[in-house]
Structure formats: C-alpha cells, structure tokens
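A single chain comes next, written as structure tokens; it is the form predicted alone.
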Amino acid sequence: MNELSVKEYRVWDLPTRLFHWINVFAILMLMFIGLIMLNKSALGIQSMEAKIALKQLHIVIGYVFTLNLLWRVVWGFAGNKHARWPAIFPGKNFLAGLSSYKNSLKTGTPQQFIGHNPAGKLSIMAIYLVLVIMAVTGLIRAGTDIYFPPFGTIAAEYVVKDGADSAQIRPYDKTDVNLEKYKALKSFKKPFGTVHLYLSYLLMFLILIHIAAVVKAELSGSHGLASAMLSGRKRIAGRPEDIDA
C-alpha cells in the first residue's frame, strides 16, 4: 500500500502504557533475581542472611508487580475501549475472526487492527492468566517462606508454639516453632513454589512468542505496532477491522 494511505489512530491510553512498562520492568527484575536465587550456590551465596535478603528483594518487587496487575484489572473496566477486557480477550465470533485473520496472512495482505488482532488476543489472554497465577502463588510463598504479608501473619500463628509470640517468629529459624506444624507448612507451600517456578519458564516462552509476533506483524505491514506502547498511537494502512468495535 502507498505510504500516503497510512492513518494514525489513538489506541493505548496512558494508564495502559504505564502498566505495560512497569510490568516489563518488574518481570525482568523478578526473573533476574529469581535466576540468582536458583543459582545461589554456584554464585557463592552461602549465608542465610544473604538468601533471605534475596527473597525479600524478590518479594518487594513482586508487590510492585502484583499491585500493578491489580490496577490493570480495574482499568480493564474503566479504560478506553481498547483497554477494556471485551476488546482484549476473545469474545463473540472470535473463531471466525481468527480464521479470517489467518487467511489474510496467507494472502500477503494481513487484516489490520487498532487494538489486538485475533491471534494477539490469544497470546495476551495466556500471558494474563500466567501473571495472575504467578502473583497468587508468589504471595502464598512470601507468607509461608518468610512470613511477609498478606499471609505471613497466618503462617506464623500456625507454626508458633503454644504460649509463644508469633510476632517473634523468624524465617528459617525454628525457635519457638512447633516442628510438626512447621513440617506441615513446608509440605503445603511446596506445590505453590513448583507452580511458580515452572510458570516463570512458561512466561519466558510466552514473552518470546509475543515479541516474535510483534516483529512479524511489523514486517508484514503493521506500522508502529511496538511504538504504540510508547506514543499511544498506531499507524495503520487501510481500514482497520475493528474501527467500529
């Protein structure tokens, strides 16, 4: 298409763009610290104080990640039409739309969308689902590992010995701890840690797919798809399929 036929459309509002970049930063930091935690022995990190400090840092950034995600959930009901959940997740006639979009890719003239294309909606839905589960499992491990909010008080009160002060319970310190309950708590938290870990690997994979899809879309005719998350505006050649949505 002639470059003169390209038109600019408003798409991502400021809160949506802020969520996206805070989310990117938080996930990168969480993955970086998580990799250090997984390889702490190889990196020479031996002291319990250092191991707890790493977990504390991971959890603090996790709070930023979780609060940002909660904000996005709310904004999905209050944002502009492209930021709202009906425009982001698959809905009515989705399969027909996905088939039409895939056929347009084969012709070399892919359909253009102001918001997410049908394939993009599947990717985003999967990413959001993983993010929510990771936030929940992370909060549970924060409470059961080192007694951080929102579940730390419950965990500490569960494992403390009768007559002892649960506020004095310290991470990985069995002083004033009921050993049977501590063992039970350890068994309880283990599957949440396993899910959290393997979902982090899945998230890495989904992010790579998402980036590859954005690059492919740019090369196949989309204009400024990536930069739209900075400017809030997307340049599209021709009539977008969702202009009246």
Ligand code: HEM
Second form
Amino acid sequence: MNELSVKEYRVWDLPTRLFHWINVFAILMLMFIGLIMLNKSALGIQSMEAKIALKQLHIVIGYVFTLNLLWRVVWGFAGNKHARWPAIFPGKNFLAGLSSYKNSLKTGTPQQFIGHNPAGKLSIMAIYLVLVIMAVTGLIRAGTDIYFPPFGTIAAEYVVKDGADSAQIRPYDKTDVNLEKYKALKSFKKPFGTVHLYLSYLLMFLILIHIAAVVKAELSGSHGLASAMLSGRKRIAGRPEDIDA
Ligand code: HEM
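With the form predicted alone in hand, show me what the form predicted in complex with the ligand looks like.
Below, the chain from earlier opens the complete complex, with every other chain and molecule after it.
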C-alpha cells in the first residue's frame, strides 16, 4: 500500500454510534436543566412544585442517560473490536505509543488510527469514568432528594416516623418523618451532591477538549473523523498504526 492511497475502514458499529449520540443529547439536556436548577432563584423559580418538577425532569433524563451508559458497558464486551474495552483502555506499550503519536503531531503528519489514537484513549477513558460517577451520584441524590428509584424506597423507609407509611411521605415535607433521621439523611446526601455538581463542570471541560481534539484532527489531515461517528466509516490516507491491532 503506497503512503498516499486513501482507504475506507469500518470502525464505529451502529450500537456505539447510537450510544454516542443518545449520550450527547442526554448530557446536553442534563447540563441545561442542571444549570436551571442551580440558578433557580436568579430565574425567579420559587415554588416548591417547580423545584421538584425540575428535579423530576432532570432525573427522568438521567435514567435515559444511565440506561444508555449501562448498555455501552455491556457493548464493550460484545461490540466490534473498536467498541470493546481493550480498544479504549491503555494496553501494552501504551506510553511508548502515546509519545510516538505526540511526536508525529509535531512533524505535521500525525499518525493515523482506525480506532482511538493514544491521546484519544486517555480522554475517552476520563470521560467514561466521569459519566459513571455522574450516574451513581445522580441516582443516589434522586433517592435522597425526592425518593425516586432505585434508592428512593430505602431513603423513605429510613426517614419515615414509626407507625407511618413510607409510601405517603413527600419530598421536602417533614410530615410523618423522623426529624433526627431526616437530618442524618441530609448530611449523608450532601457530599454526593457536591461531587455531582463539580464533576458536571469537569465533564463540560472534558467534552470541550474532546470536541477541540476532533476539530484539530480534522483540520490537520484526519478528514471525516466527526462524520465517522455518523457513518461508522473512516477514510484514512496511508497506513493506519492500528491496522494489525
Ligand atoms: C452527565 C450527566 C449529568 C449532568 C451533566 C448533570 C448535571 C447536574 C447539575 C449541574 C446539577 C446541579 C444542580 C444543583 O446543584 O442544584 C445536578 C443536580 C442533580 N442531578 Fe444531575 N446531572 C447528570 C446526571 C444525573 C443523573 C444520571 C441523575 C439521576 C438519575 C441526576 C440527578 C440529579 C439530582 C437528583 C440533582 C439534585 C442534586 C442537588 O440538588 O444538589 N443527574 N445535575
């Protein structure tokens, strides 16, 4: 194969692409509603009903986000070779591969990869880790804040007063709750809210880096990188580094 011949490679299978775009849409919605929740008073959202309705909407989209992520975890064991976890997590000689890739960027003829390039692997891994923590902290807060599944029943049964029906207690309503336990639940849930909030900022930053890296790669010769996540195919000039991977 001579250096300049362009060849098309099948890379992202359909489930991986569906995961990617459902994830993009869910995160944009969760960020948008999350920022409205964060700025409720500035936006004049005062009523308890509105506060709870916003959280309910955020959580329902959070369920879509979480189920999509769970599906991606499973697909990492069943998808094509570029969808599988070994294609994302650093393998043998990763650091050597990363520095040779970085050097190739400096030469102006970046090494080409069918799957993730070594730098891309690091950012994707960081993003997946943050997504998992966002899902877990969000689900915990969904239970402790407004008694939503999967942990809502546990939280309600913990705070309900003896002899009262835990199914009857309402979010932010102290009727039929044991005030001691209600206070304990509040301090238990606080760190999860803090992690959730600050990781959402980190996620915004990681997503901006991800987009900037794709745009930079597109501009420096790796054409069709973004469209590959729609078509599933990548056109690469020359010999890809991971052709035998
Ligand atoms: C990447 C995905 C997500 C992003 C970017 C995100 C973003 C946010 C933001 C910015 C807030 C702050 C609002 C505030 O502190 O008032 C928030 C709060 C919250 N999120 Fe998410 N979220 C995500 C996923 C989830 C998921 C999966 C769930 C649950 C299924 C969830 C449930 C909650 C709950 C219950 C709160 C209220 C916590 C509190 O008031 O501190 N979130 N989220």
